[in-house]
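Listed next as structure tokens is one chain, alone, in the form predicted alone.
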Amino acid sequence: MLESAGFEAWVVGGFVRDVLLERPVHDIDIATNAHWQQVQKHCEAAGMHTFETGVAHGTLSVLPAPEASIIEVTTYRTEGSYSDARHPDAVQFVSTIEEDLARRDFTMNAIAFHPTRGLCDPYGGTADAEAGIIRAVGIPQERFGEDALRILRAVRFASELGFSLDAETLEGANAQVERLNKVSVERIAIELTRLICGAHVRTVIMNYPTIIDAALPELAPMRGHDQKSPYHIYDVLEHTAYVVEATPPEPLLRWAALLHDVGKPATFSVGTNGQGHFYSHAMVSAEIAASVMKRLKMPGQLSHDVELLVRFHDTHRPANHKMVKRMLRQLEGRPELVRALCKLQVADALGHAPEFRERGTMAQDFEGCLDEVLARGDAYTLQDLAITGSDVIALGIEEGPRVGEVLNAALDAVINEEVPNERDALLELVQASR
């Protein structure tokens, strides 16, 4: 449409390099000499919708049609200083997409293609995507200058794609490194996240780490902190890199498995033995994890959740149905959530000395008995009882925090399987502790 009418347009970006890569595509990005109001008024006239989303930057959102997916058209481009690290200060348009390219971070990502001219490749994209590098378009430290997010786009694409840095894209990211502080820790987290559930984590945990600690400074105490036990092969960070990767790739799950052991370089102690010691690591890690998913402003339920688990990662019971209430209870009655403790468990102990990965089935096998528990419709939360705070008021209770006190010993003696949970017997037990 826009060249029927006298314009020249490329895509170009992530689309043109995940089809390269023949990874599943999702953003489609056009780029064109056209100003964003003659691509309105063109995409108007022929009936699709637009959005004026970033039209400062020359970018126009148009929705071709109402099933159609959402395509960002912009204006070809150079961009002045970034004062701000992330964004430019002003935007000069300019006459032709190589200009264009010029601008963009990565040569796998300055790469344009047409249906009928092909790709347009000037900075040698698709070779370095084939040879699996990541490469910044121009000189480095300036593509980081301008933008340091660029830094964690870098490291993010490397654990996503299982592809390096080049030597001299490294050199200029490290040197940029502290400009981090001034990207907004939303943007920050977006990248970690996707960094973290990337399938080659591990590698860019233990390969990057004046990123990685710059990142998220709680972890650089864990790097090289030698565990002094035989229940580990590796320091505490290459422990948590291997868990991380043996994780399922969701967020709330990576980032319990990242932030399970941070607590221990300040829990650390030795044994007469010789032996290490992390007393209360568990604990610490948790509220070491509150604090990270704070500063990050994740979502609460996402903050509250890693929180849950980082507590009771190193929590291990046997595999019987009143064990598995109790931790039903302890985490607030969603089975969800003992699944991913017990998922967490397992990744935990791939990470441990191959002698001592016994603890991976135990959690295997007390997902299992999870399974029958709700199977059974097993009583683990007060709405479960048989008996509700009506019918303790009624026995002469006073209304109040007795009331909870009762049903909640009441939930014990059930869970404990000292009780069956029925009204009658229920309401027997809580006459005899008046």
The other form holds:
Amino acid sequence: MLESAGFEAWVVGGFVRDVLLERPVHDIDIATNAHWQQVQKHCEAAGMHTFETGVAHGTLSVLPAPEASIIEVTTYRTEGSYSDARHPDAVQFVSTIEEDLARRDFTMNAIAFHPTRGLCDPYGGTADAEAGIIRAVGIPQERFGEDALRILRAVRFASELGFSLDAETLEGANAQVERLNKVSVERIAIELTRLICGAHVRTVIMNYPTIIDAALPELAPMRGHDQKSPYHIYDVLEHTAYVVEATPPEPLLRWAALLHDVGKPATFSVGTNGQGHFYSHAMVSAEIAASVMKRLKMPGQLSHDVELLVRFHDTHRPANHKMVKRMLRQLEGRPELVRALCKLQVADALGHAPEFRERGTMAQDFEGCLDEVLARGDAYTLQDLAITGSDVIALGIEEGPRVGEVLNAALDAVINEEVPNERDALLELVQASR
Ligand code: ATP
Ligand code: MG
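Since the one above is the form predicted alone, can you give the form predicted together with adenosine-5'-triphosphate too?
Expanding to the full complex; the earlier chain stays at the top.
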């Protein structure tokens, strides 16, 4: 439509890259020499909805059809200097697609496509994509200096795609890594979450120490930390990298895996036989995990859940109904957290020396047992109990904290299978305990 109105328009960015890589595509970006007001005029005339949220940067969001996804249409532009290492001070519009591609971060992201004109690929992005190379457009050190977020984008793409940073690009990124301090922590957090959810996260953690340690300084002491233990064949960080990669790629599990042993260096001691110990490391790791999540301004629920999983990651219990219900009780009556804990423990076991990986089967059995408990409808929260607070009060217990204590004791008795979850039996128990 834009082209028949006399303008030029190309599909650009991630969409073109992902098509070339035969990966699933998400958002569509179009670059054009039309101004957003002109784009808006033509789109609205064709009955499309438009949104002006990004017009300050020349971007108009267009909804081509009610059920379609948004297309971002951006006027060819370049970016001025970056005094805060992230936001360009001024957007300058330019007249050619080549100039627009020059401001983009990596060669594989600086390719434009048009149905009849084909590819416009002035920086060799197609060849780099094929070879699996992440290469900065222009002089790497300058480009990372302008916008340090690109440093994290580079390793995030490496983790998602299994690509490597070109040597000069890596050198430029390492040289500018201090500038990450200037990038908003929210953007860093988004990139880090995508990075750790990548399929190639282990390699990235191990191969880009300068960048990883700058973004997550809490991990640095784990790097090269010998565990002096027959259970382990890797240092703390490499073990961690294996565990992360072995968990399902969801933010909760990946963050918990990344931080599960973060307290090991601080709790390390060597016994008389020369064997390394990490007493209370789960507790210390949970505290450090909470501080990392807080520093990154992660959502409160995610931070809380990560902290819980880290705290319990080393708690291994035999797979039986009683133990599952106890764990449910400790994990706030949330089956999804117990399930996540089992998955974390299975992954953790895989990161150990081969002869010590069986602990994973125990965690697997534990999850199977969880399914049984849920299917049976067994009580594991105060809400499931066959008596309530008013029953307790009716038996003459004074309103206040004591009511909760009595109910909790009753739930413990039910979970420990000392008494059935039946009203009369529970009333009798309460009566007897007064
Ligand atoms: P994905 O959507 O998978 O994160 P993407 O490449 O589409 O990947 P977007 O953030 O959607 O990433 O950006 C679209 C395009 O804008 C990129 O392909 C790239 O050309 C350009 N771009 C994005 N962020 C930057 C940046 N910080 N510096 C330079 N160019 C960028
Ligand atoms: Mg995109």
